[in-house]
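To begin, one chain is listed below as C-alpha cells, in the form predicted alone.
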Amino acid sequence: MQNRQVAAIFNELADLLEIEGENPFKVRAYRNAARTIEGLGDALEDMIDRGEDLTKLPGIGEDLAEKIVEIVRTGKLSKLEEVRKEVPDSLRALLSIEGLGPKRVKTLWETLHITDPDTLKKAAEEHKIRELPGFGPKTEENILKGMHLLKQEGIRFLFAEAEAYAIDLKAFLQKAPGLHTVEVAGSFRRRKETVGDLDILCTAAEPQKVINYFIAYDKVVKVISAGSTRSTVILQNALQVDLRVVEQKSYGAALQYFTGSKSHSIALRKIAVDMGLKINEYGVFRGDKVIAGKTEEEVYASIGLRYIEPELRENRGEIEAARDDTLPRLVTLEDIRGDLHMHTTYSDGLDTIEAMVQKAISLNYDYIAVTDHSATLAVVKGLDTKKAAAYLEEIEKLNSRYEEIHIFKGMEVDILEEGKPAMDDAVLDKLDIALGAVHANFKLSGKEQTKRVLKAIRNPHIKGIAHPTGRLIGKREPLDLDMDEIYKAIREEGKFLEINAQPERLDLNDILIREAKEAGVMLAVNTDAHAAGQLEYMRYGINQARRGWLEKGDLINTLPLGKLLQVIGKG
C-alpha cells in the first residue's frame, strides 16, 4: 500500500463526508491527514512495520493513526465503505468537474436531485442551476465546459495514481512461482500524464501458475478473464489491468508492441513491410524465419533504427531521428542539481524551510529556491510585507548554517489581472528568484490573458513563470494564451518557463515543452512541493521533460550553482 493510495482514501472520505454535511472540522482533519501522508519521505508501511508512533506526524491523532494502520494492513477503510453506501456512486464523478466541489455537489443533490453527469447536464442546459444560491449563469456555463472536458478525458488515472498500483503489482508479481521477468508496458511505460489501464508483460516457466497468482492479488475486485497466458482484472479503484505471459524468445517484440503507441508501432510495421519483413508481438520475421524478438534493441536494429526510448514513441519524428542518428540524449533525474519552486509553513506548505533544506540535501541537491506564496490568495495565508521580512531573514540564517547547499530567496507571486506582480517592489528587490503565476481570473480572453502574462514576463523582478498554462489535468482547461508570443518574450527577456511536476498539473505538457525547446526557451523542472516528501515529485516532471525531447542542457536546474547564478542575473 503506497502512501498516495492511503492519502487518496482519506481525500475520498473527506469529499463524501462533506457531501453528507459532516462537521467541517472532521472533514478538514481527513484532508490535512492526506496532505501530511503525501508529503512523507518514508513509506507508511515501513513506519508501521518498525513500530513508529504515527501520532507524532502533523495532524495525526490516535483515531487517524488507527485508520492508517487499517488501510495499510487491509487495503481498505471500513469507515469509507460505510459512507460509500450512503452516497450514490455516480456523485463521485461530479467531483471531477471544474467548479464542483463537495459543497456544490451537496447542493445539487439536495435541491435538484442531481446524482450523475447526465442529470447535471440536463439541468444545466435547462438553466436550472443558475437559479441556485451561489451558482449563477457563469458557474452553469463552466459546469457545461467542465463536463465536455470530463467526456474528452474518459476514465483515466493520473500517472502518479496508476504508478502506486503499478509499483505494488510489479513487486507482487516478482514473487510469483517460476517468474523470470516482469515489466509494465503501455502508456504507463511511455510515461503519459494519464493512464487508461495497465498492461503487464511477464515471462515464466509455467504461465498458468503466474495467472493464478495474479488473480489472487488482494486489490482485485473483479476477474474479467483468466486464461492460460492472459488475464484481465479490475482493481478496487476501477483500474483495469491486463497481464500477458509471453515466451522469452518473443519478450522484446511483445514489450515493443504492447508499449505502443499504436501510431508508432504502425509506422514500424510499414518500414518492415517495405524491407520484406513482418513485425508483430511474437518477433520480426523474414518469411517464416524469426530474425529478432528477444530484446527491443534487436527489434529496432532489424529495421535499421537506433533504440528509441519509450517516452518518445508517439510517431512525432522519433523514427526519422532514429534513422538519422539524431535522437536526443534525454535528461534523467540524476541530472537535476536543484529545485526552484517549493512552499513551507510560511504559506500553505506543511513543513518548515529547514525541513525542506534537509530533504533537498538528502537528494544531493546543490541548491533550492524557497518560493512561498504572496498574500493575494487568502486561502494560502501567504507573505505580506511584514511576514516576508522574517521569511527572508530565516533563509539567510539557514544559508549560513548549511554550507553544503545554497538556498535562494524566492517567492511565487500572483500575477494580477492587469499583469502586475502582487508584491511591493521593495520586497521583490530582495529576492533572488520571483516566479510569476496566474491563480485567478482564468477566463479572460486569449488577447487579455496573453497581454497579462507578457507584462509579467517583462517585469524586471520576475525570473520565471510557474505552471504557465494553469491547467489541472481533467479538471481545468489551460489558459487561452498565444504561446508563440510567450516563447518569444521569455527568450528575449532571458527568463524561464517552469515544467511543474505536481501530478495533477504537469504543466507544461509534452507538446508545449518540445515547442519551447525548439523556440530556444530556457526551462526548469520544479516540484512546487508543499511538503518535504513532495520534493520527490521531481520524477514526474522529468517524465514530462523526456516526453518533450529535453536533454540535460535544456534545463537550467541541471546547471552547477555558478552558472545558474549567471543565468538568473545573480552571478
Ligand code: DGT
Second form
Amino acid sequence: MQNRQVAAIFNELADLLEIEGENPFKVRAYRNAARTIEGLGDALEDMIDRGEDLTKLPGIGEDLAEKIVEIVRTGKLSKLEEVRKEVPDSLRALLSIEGLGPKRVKTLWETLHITDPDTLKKAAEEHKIRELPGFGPKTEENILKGMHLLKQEGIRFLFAEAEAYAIDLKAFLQKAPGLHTVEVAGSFRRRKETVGDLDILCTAAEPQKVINYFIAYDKVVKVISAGSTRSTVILQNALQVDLRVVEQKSYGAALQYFTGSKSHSIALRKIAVDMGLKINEYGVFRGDKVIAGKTEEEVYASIGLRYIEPELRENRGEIEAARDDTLPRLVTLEDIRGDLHMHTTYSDGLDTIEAMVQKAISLNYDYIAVTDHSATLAVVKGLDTKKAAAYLEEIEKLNSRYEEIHIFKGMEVDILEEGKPAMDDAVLDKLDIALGAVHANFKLSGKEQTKRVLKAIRNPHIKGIAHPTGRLIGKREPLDLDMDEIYKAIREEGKFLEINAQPERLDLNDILIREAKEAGVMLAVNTDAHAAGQLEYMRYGINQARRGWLEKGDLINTLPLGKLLQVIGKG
Ligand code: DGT
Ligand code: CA
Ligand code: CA
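Switching forms now, from the form predicted alone to the form predicted in complex with the named molecule, please provide the structure.
Every component of the complex follows; first up is the chain already shown.
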C-alpha cells in the first residue's frame, strides 16, 4: 500500500462526505490528512512497522491515525465502504469533470436530481444549470467543455495512479503459486502519460493456479472473465486489468506483442513478412519453424533490428533508427544530479526549505533550486518583496550549513498578462534561477499568449519557463502557443524549457520534448515538488523525457554543478 493510495482514499472520503453535507471541519480534516500523507518522505507502511507515532504528523489525530493503520493493514477503509453505499456510483464520475467539485455535485443532485454524466449534459444543454445557486452561464459552459475533454480522453488513468496499483498487484502476483515471471506490458510499460488499462504478462508452471490466485486479489471488485490462461478484472478504482499467462518459450514474443504499441508491432510484422517470416505473440516463424521468441532482444534481432526501449515503441521513426543503429541512448533517472523547481512553506509547499534540502541530499543530488512562488492573485500565498528577503537569507544560511549540496536561490515568478514578471527587479537581481510561469489568463488568443511568453523569455531575469503549455491532463487544454517561436527564442537567449514531472502536468509532453530537442533547445526535468516526498516524482518526468528521445546531454540537470553554473550565467 503506497502513501498515494492512502491519500486517495481520504480524498475520496472527503468528497463523498461533502456531497452528503457532512460537517465542513471533518471534511477538511480528511483533505488535510491526504495532503500530509502525499508529501511524506517515508512510506506509511514502514513508519507503522517501526512503531512510529502517527499522531505526531501535522493534522493527524487519534482517529485518523487509526484509520491510516486500518488502510495500510487491510487495503480498505470501512468508513469509506459505508459512505460509498450511500452516494450513487455515477455521482462519483461527475467529480472528475473539471469545474465540478463536491459542493456543486451536491447541489446538482439535490436540486435537479442529476446523478450521472448524461443527465448532466442534458441539463447543461437546456441551460438549467446556470440558474442554480453558485453556478452561472460561465460555469455551465465550462461543465460542457469539461465533459468534452473527458470524452476525448476516454476513461484513462494518470500513469502515477496506475503505477501505484501496478506495483501492488505485481508484488501480489509474485507470490502466486508456481509463478516464474510477471511483467506489466501495454502502455504502462511504454510509460505513456495516461493508461487505459493494465496488461500483465506472466509465465508459470500451472496457468490456472495463477488465474485463480489473481481473481482473489483483494482490490478486485469485478471479474469480467477468467479462463485457463487469461482473465480480465476491474479494480476498486475502476481500473481494468488484463492478465495473460504464457509459456516461457514465447515470453519474449508475447511481451513484445502486449507492450505494443499496436502501430509499432504492425510495422514490425510488415518487415518480417518482407523477409519471409511471420511474427505473432507466440514467436517468430519461418514456415512452421520457430526462430525466435524467448526474449524480446531475439525477436528484434530476428528481423535485423537493435533492441528498442519500450518508451520509443510508437512507430515514430524508432524502427528505422534501430535498423540504422542510430537509436538514442536514453537518459535515466540515475543521470539526474539535481532538481530546479520546488516549493516550501515560504509559499504553498508543505515542507520547510531544510526538509527539502535533506530529502534532496538523500537522493544524492549535487544541487537544487528552491523556487517558491511570487505572490499574485493566482498564487496568494507567494512571496512579496519583504518575505523574499527572509527567504533568500534562509537559503543562504542553509547553503553554508549543508556543504554536500548547492542550493540555488530561485523563484517561480508569475508571468503577468502583458508578459512582465510579477516581482521587483531588485529581488530578481538577487536570484540564481528565476522560472517564468503562466498561472492565469489561460484563454488569451494564440497570438497574444505567444507574445506574452516570448516577452518573458526575452526578459534577462528569467532563466527558464516552467510547465510551458500549462495543460492539466484531462482537465485543462494546453495554452495556445506558437511553439516554434518559443523554441527559437529559448535557443537564442540560451535559456531552458522545463519538463514538469507532476503526474497531471507532464508538460512539455513527449511530442513537444522531441520537437524541442530537434530545435536545439536546452531542457530540464523538474518535479515542482510541493512536499519533500514529491521530489521522487522525478521518475515521471524521466519517463516522458525518454518518450521524447532525450539523452543525458539534452538535460541541463544532468550537468555537474560547475557546468550548470556556466549555463545559467553564474559560472
Ligand atoms: P491503453 O491500454 O489504451 O493505454 O493502450 P495499450 O497500448 O496498453 O493497448 P491495449 O491495452 O488495448 O493493448 C495492449 C497491447 O496489446 C497493445 O499495446 C498492443 C497489443 N494489441 C492489442 N490489440 C492489438 C491488435 O489488434 N494488433 C496488434 N498487433 N497488437 C494489439
Ligand atoms: Ca493497456
Ligand atoms: Ca488491455
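Rigid core: the largest C-alpha set superposing within 1.5 Å between the two forms. Quick caveat: nothing in here was measured; it's all calculated off a predicted structure. Numbering follows the first chain given and starts at 1.
Shown in the overlay between these two forms, fitted on the rigid core, is a CA shift at residue 228 smaller than 2 Å. Once both forms are fitted on their core, a CA shift of 2 Å or more is seen for residue 17 between these two forms.
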